[in-house]
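In structure tokens, one chain follows: the form predicted alone.
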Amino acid sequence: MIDVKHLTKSYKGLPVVDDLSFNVTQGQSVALWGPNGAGKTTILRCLLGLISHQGHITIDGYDTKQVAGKTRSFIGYVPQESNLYGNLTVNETLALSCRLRKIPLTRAREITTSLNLDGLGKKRVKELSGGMRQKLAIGISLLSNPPILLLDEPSSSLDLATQHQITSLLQSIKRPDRSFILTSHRVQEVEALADRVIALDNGRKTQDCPAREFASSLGLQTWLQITLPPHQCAPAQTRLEAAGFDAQQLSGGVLLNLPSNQRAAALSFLHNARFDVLDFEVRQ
């Protein structure tokens, strides 16, 4: 579906993406992982044919340099910051997107129903919560029913509960004939959505591995934030430390610093000790 060969992009003589090659098969989900400046967003912009580059990218056999319009027609894109018109309503935003893409307006109604946006149709975009704006951006990306979705930090800047909602939504729209490429700083999001992880550093590929192995193979030490009832926070920290975990008390729970393969053990320990785990988040 997607074939990237020797992709290189430099700004002012400095390489941002350096001789990168990878492929994504139909239905596969691939996460691009790395620190800020690793080249993740630049790769997405190259896939979209928005910036010049060296090397070759083909999508469904079409060269992005030769037929950028054709290759973009295969792609739905959700940027990190969606530039939606705040004064338009949800219905007007979807209708405008349909007209620009020459898509029947009936498709907008299908999207509002499938994403549970029906009750928000007359609400202005600027009145929506961050999570609802992101859900709308995902809906726009799906209007053309694309076989490829590019997702740039899809749950960044959202609160914990909304991050989980967006991750669940993205899981629900995965299917055997739709490929994902996403960038993310969240271990939990990568493990939930990706089949493979390509780790990047200074624009170069440092690792390409199954998502279930990436945290351990990269030696990632993760933070596990566990939400508990307020009266259980101090006792939970005491019990966790006695069991050998590195735990800190928070106002709404505890924070553990631990290897990725110990996260389940920590949660099981609290459950078996009859603590009420209300929620949890994994951070890198």
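Small disclaimer: the values here were computed from a predicted structure and weren't measured. If you superpose the two forms and keep the largest set of C-alpha atoms that fall within 1.5 Å, you have the rigid core. Numbering follows the first chain given and starts at 1. What changes on going to the form predicted in complex with its partner chain:
- The two forms, fitted on the rigid core, differ between these two forms by less than 2 Å at the CA of A68.
- After superposition on the rigid core, the Cα of N23 moves by less than 2 Å between these two forms.
- Annotation for T89: C-alpha shift of 2 angstroms or more between these two forms, rigid core superposed.
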The other form holds:
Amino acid sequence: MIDVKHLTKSYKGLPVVDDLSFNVTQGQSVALWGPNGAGKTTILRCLLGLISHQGHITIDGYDTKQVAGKTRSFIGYVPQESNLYGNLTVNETLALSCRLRKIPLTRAREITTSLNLDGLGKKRVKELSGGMRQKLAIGISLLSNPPILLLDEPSSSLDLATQHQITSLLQSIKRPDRSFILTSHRVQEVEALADRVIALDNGRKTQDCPAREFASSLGLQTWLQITLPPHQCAPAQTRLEAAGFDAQQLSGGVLLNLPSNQRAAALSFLHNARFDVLDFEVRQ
Amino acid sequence: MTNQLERVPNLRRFNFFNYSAIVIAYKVIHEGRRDRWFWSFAGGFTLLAVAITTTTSQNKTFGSIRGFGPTAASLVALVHLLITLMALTLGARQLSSERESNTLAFLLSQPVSRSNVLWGTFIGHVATMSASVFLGFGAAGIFSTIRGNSTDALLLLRLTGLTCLLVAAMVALGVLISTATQKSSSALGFSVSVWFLMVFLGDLGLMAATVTTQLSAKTLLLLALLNPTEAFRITAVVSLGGSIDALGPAGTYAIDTFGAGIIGLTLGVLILWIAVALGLSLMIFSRRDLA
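Can I have the other form now, the form predicted in complex with its partner chain, not the form predicted alone?
Below is the entire complex, every chain and molecule, led by the chain shown above.
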């Protein structure tokens, strides 16, 4: 679906993306992970043909340098911060996008309904909250039902509650025939949305692994708080420690410090040992 | 969901019509309708055009818009000063401010080519500015008629058409400035400098050069034609039946050499300015990274 070969981009002689190669198959979700300045956004801009670069990018067999307009018709793009016209209303913005993508306006109505944006049609984009603007951007990216979505840190500028909403929304639009490339420096977002992670540092690929192995490969530990009936807290802690987990007893449950890929194992262990897991909470 | 952007006519069946450019042009017109800067310019132009016809009509001989009298001369001077500034600055603001506000990335992430974005921006601004020209001259004509002066509608229409051509040349130049600069403030500053150079310094510079270096009338005409605002002035004066004395030695030389063909030459100069400015804009815009 997407084939990137020897992608290199420099600004004023300094390489931002350095000889990067990767491919994304149909339906695959790939996260580009790395600190600020790692080259994540630059890669997305190269994929969109917004900036010149060395190397080759093909999308569904089409070279982005030769037929950028054609390749962009396969892509829906959600930027990090709103790039919509603040003075246009929501309806006008959707109408503009439909016209530019040559799709019927009825599609805009479907999208506003499915994303619960009904009733906001006459509001100007600049009057919307950050979360609503991002929802609208996601809606616009879905208008033409594109097989590829490029998501540039889709929830990084939002508050925690809205971040969860946007992540859930993005999970709900995943489909077997739709590929995602998302950039992020939030492990939770990467784990929730990606199948595969390409870690970058100074524009170079440092790691390419399945998302489920990613957090543990970074050595990141997760805190898992499990709520249990009060009389089960002490025995649960004893059993967990005996099984090799780092567990502490709390008043209403146990707190475990473990690699993120071990969370399900801990819950499964308690369930098999016939403990009544009432609730759980994950903290990075 | 009813708005102007929805009323974009369905021209997709015409292959020769660039549909995306038309959509972008509609967007620019739509934004123009909500732009206070544009309305203050357009309002100022209309007020001045009406004031010129009203004040000069105190004298019935001068006040009529019939032939190239003082009223028509004043309207040409108004266009030369104000419309040039309006078109240049509006054209210069567009792409640079879109780049700053990141909305250009939105447009270019859609399946549209950069040439479509450029064309759409140009067409949209020319249409918006032309509407303000029609508004200004239309109001001037109506006021003149109400005051009982004879009004040559054809002359007004001819002046309006020529002004629209000047608008296109200035918007093209503005778009060129917009593509070549990084920030909208630089684009605005640069466009005002270009306006000052063309409208004031160009004229004064030619006069000074004539006095000090004894330029020939031919050289003077060639230098004048390099300036699109001068090309407009010559076209306007000649095509509206004005006296060639108003154009000085270069005008006399032009009429003597080219006769009525001078209008074709000056119109060609204006069209060439549009083509060159848009061609250069496209060259810069299509090669430039969207940082």
